[in-house]
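One chain comes next, on its own, written as C-alpha cells: the form predicted on its own.
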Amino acid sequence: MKRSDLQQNARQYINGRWETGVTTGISENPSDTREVVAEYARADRNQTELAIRAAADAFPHWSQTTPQRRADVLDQIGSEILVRREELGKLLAREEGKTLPEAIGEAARAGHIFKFFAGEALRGDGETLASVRPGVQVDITREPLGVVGLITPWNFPFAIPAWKIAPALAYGNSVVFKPAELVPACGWALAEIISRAALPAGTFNLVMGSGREVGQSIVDSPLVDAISFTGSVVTGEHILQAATRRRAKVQLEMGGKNPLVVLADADLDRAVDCAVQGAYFSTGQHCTASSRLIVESTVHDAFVSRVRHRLAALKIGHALAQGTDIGPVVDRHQLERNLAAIESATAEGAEHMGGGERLNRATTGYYMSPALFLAKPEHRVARDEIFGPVACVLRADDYEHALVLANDTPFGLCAGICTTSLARAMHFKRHARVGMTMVNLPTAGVDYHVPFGGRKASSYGPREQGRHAAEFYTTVKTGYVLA
C-alpha cells in the first residue's frame, strides 16, 4: 500500500493531551485501496474511561460559563472549518468515497452547523411565569445534562459529529466522541481543529476504536450522562437496552426505507432527477435515500425508462475525479453485502431492471453500478434497507394507493411526493408517517437549522439539529419564588 503525505498519525485526543492508542488501525482510501490515508490509533475500554472521567471532571467549570465564552469557542470552531473546507472536503472524499463536490459541501456544512450554534449558545431558553398562588414566580429554565457520548457513523463524518459535538457544547456539557472506525482521520480532524479552540482541558475529547470496546464503555458508564447515536437499528436497540437501565438519556437515529411517490400529475423530468438524486448519489449511503420508487400505473413504464436512461448515463469513479457522478462504496463489506442483497433481489423474483455490477476502473476500489429493481411490497429489496446505491420501483394504482405503500414500512425518516396538485402534496404531508417530508425534492438534501428525524424504527428521543437540539441536550428545571 501506498502512505499519502496527509494524515498519518491520527492520535486520542483525552483531557487536553494528544495520546497514543493501544493498538494501531489504518483506513483505506476506497477510490484505490492501495492508499492508507491514516494510520490511527485505537483506545480500549481503560483509555476510553480516562477520556469519561476527563469530561466529568471538566462539566462542572464548562457549564458555568458565559453564554458569550461558548459562543466564541464555537464560532472560531466553524470559521476555521469554512476556510479549511476543501481540505476537510478531499480528506474526506478520499476516506469515505464522497464525490469531492459532496464531500466540500458536507464540509461546509459542518463549518455553519458550529455557526449555526454559537448564536443558540447567546440566545439561550426560559420563561417567567405567574404562579397560581398570588405573589409566587415561576421561573423555567435549562440546564447542561453533564458528560454527552456522541457515537456517529461513517457516512457523513463531519457534518454528523458537527450537528452533535456544537449543540453539546453550545449548551454547556462536556463530550466524549467516538468517530467511527473507517473514517477515523476526519475525526481527528475535526477533533485537531475543536482542540485549538479555548477549551478546558477535558471538555471535549477524542477516543477511537471499536463499538465492541470504546462505544461499550461510553454507553456502560455512570458517568455518561446521555448517549447521542447514528447508525443501525441494531447497535441503536442494542444501546437503548442498555443505557436505559442505568436511567441515561438516548437519542437514537437509525435505518431508513425511505419513499418517494410520483403522481401521474407530476413533472416527469424533476421526478426523475428527484429520484436519481436521493436514491443513488452519495452511492445511496445515507439513511434519507428514497430507496422505494412508488409510481402511479399510468406513468410508471414512462418513469422507469427514464430513470434507466439517466442511471447509464452517470459516470461512476474515483471520487476525486472531476465528472465523478457516484462514487466507490465505502468498504469490501459494504460492496459485499450490496451484491448480496441484489442477488437475493433477483432470487426472490424482483425484475432487475439493471447494475448492481462490480465495476473495474484505473484504480483498484469498491466500485459497483447503479441497481434499479421492479419490486412487490413484499420483496425485501422494497422492505430491508441496503445502503448502497439500489433502489426498487412499485406501481401504484393511485394516490391512495400510493399512500398505503409509502406508509407500509417498520421505517418512518422521511418521505417524498412529486406532484403538481397541492391538496394532494398536502395530504401527503399530513398523512405520510414520518418525520420529514419533501415535495418535488430529493428525500436526501436536509437543512442544518431545522429538525431531523423520524418516527417508528428510524428514530428514538427528540430530535436532532436546530433548535430543538435543546430538547436532548439540556434538561428543564422549575423554580419558584416567594416575592
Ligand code: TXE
Second form
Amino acid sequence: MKRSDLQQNARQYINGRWETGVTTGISENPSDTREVVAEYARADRNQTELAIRAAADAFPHWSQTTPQRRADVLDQIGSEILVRREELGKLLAREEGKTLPEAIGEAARAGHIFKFFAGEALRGDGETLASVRPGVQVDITREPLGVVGLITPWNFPFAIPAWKIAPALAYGNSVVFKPAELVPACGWALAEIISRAALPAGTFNLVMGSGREVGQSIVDSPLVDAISFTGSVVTGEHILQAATRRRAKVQLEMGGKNPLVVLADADLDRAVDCAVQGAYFSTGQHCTASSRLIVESTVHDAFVSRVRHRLAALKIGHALAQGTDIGPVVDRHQLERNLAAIESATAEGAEHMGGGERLNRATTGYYMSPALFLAKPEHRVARDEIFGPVACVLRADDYEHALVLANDTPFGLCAGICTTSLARAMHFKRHARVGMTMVNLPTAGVDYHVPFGGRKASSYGPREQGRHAAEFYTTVKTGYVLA
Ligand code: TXE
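What about the form predicted together with this ligand, after the form predicted on its own?
Whole complex next, starting from this chain.
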C-alpha cells in the first residue's frame, strides 16, 4: 500500500491528552485501495474505561458551566468546520468514498449542526406553572444526563457524530465518542477540532477500535448514563438488550427499506430524478435510501425505461474525480454483501433490469454499477436492507395498493411519494407508518434543524436533531415550592 503525504496519524483523545492505542489499525481509500488514509490508535477495554472515567469526573464541572460558555465552544467548533469544509470534505471522500461535492456538503452540514446547537445551549427550556394546591408553585426544568456514549457508523462520518456530539455538549453532558472502524481519520479530524475549543479535560473523549471491545465497553459501563447509536439492526438490538439490562437510556437509529411511491399523475421526470438520487447517490449507502420504488401500473413501464436510461448515463468512478456521480462502495465486505444480494435477487426470481456488476477503473477500488430489479413484495430484495446501489420496482394497481405496499415492511424510517394530487399527498403523509415523509422529493436528503428518526425496526427512543434532541440528552425535573 502506498503511504500518502496526506496520511493521518490518528490518536485517541482521553482526558484532554492525545494517547497512542494498545494496537494500531489502518483505513484505506475505497477509490484506490493502494492508498492508506490513516494509521490509527486502537483502544482496548482498559483504555476505553479510562476515557469513561475521565468523562464521569468531568461531568460535574461541565454540567454547571454557563449556557454562554457552552454556546461559545460549539460556535467555535462549527466555525472551524465551516471554514475547513473543503479540506474535511476531501478527507471524507478519500476515506469513505462519497463524491467530493457530497462530502463537502456533509462537512458543511456538520458545521451547521454545531452552530444550531450553540443557539440551543442558550435558548434552554423550562416551564413555571401554578400548582393545583394553594400557594404552591411548580417548575419543570431540564438537566443533563451525565456521561453519554456515542457509537457511530461509517456512512456519515462527520454529520452523524456532529448530530450526537453537539446536543450532548450543548445540554451539559460529557462525551465518549467511538467512530466506526472504517473512518478513523474523519473521527480524529472532528475530535482534533473539538480538542481546541476550550473544553475542560475529560468533557469530550475519542476512543477508536472495534465495536466488540471498545463499543461493548461503553455499552457495559455503569458509568455511562446514556447511549446513542446509529448502525445496523443486529448491533442496535444487541446494544438495546445490554443497555436496558442496566437501565441506561438508549437511542437507536438503524436501517430502512424506504419506499418511493410514483403515482400515474406524477411529473415523471421529477419522479425519475427522485428515484435515481434517492436510491443510488452516495452509492446507496444512506439509511434513507429509496430502495423500493412502488410505481402505479399505468406509468410502470415508462418509469422503468427512464430510470434505466438515467442509470446508464451515470458516471461511476473515483470519489475525487470531477464529474463522478457515484463513488465506490465503502469496503470489500460491503461490496461482497451487495454482489451476494444481486445474486440472491436473481435466484429468487426478481427480474434483473441491469447493473450490479463489479467495475474496473484506472485505480483499484470497490466499484460497482447501480442495479435495478422488478420484484414482488415477498422477494428479499424488496424486504432486506442491502445498503448499496441496488433498488427494486414494485408494481401497484392504484394509490391504495401503493400505500399498502409502502407500509409492508418491518422498517419505518422515511417514505416518499411523487404525485400532483394534493389530496393523495396529504393522505400519504398521514398514513405512511414512518418517521419522515417526502412529497416530490427524494427520500434521502434531510434538514439539520428538524427531527430525524423513524418507527418500527428503524429506530428506538426519542428523535435526533433539532429541538427534539433535548428529549434524549436531558432529563426532566419537576420542582414544587411553597412560597
Ligand atoms: O455496522 P455495525 P457495520 C448496516 C448496513 C451495513 C451493516 C454493517 O446494512 O451493511 O449495517 O455495517 C459499533 N457494541 N448499516 O458493520 O456493526 C461499530 O464499531 C457496541 C446501516 O459498520 O452496526 C460501529 O461504530 N458497538 C446503518 C457501529 O457500531 C458496536 C449505517 C456500527 O457498526 C458493537 C451503517 C457492539 N457489540 C451500517 N458492534 C444505517 N442504516 O444508517 C459494533 N459496534
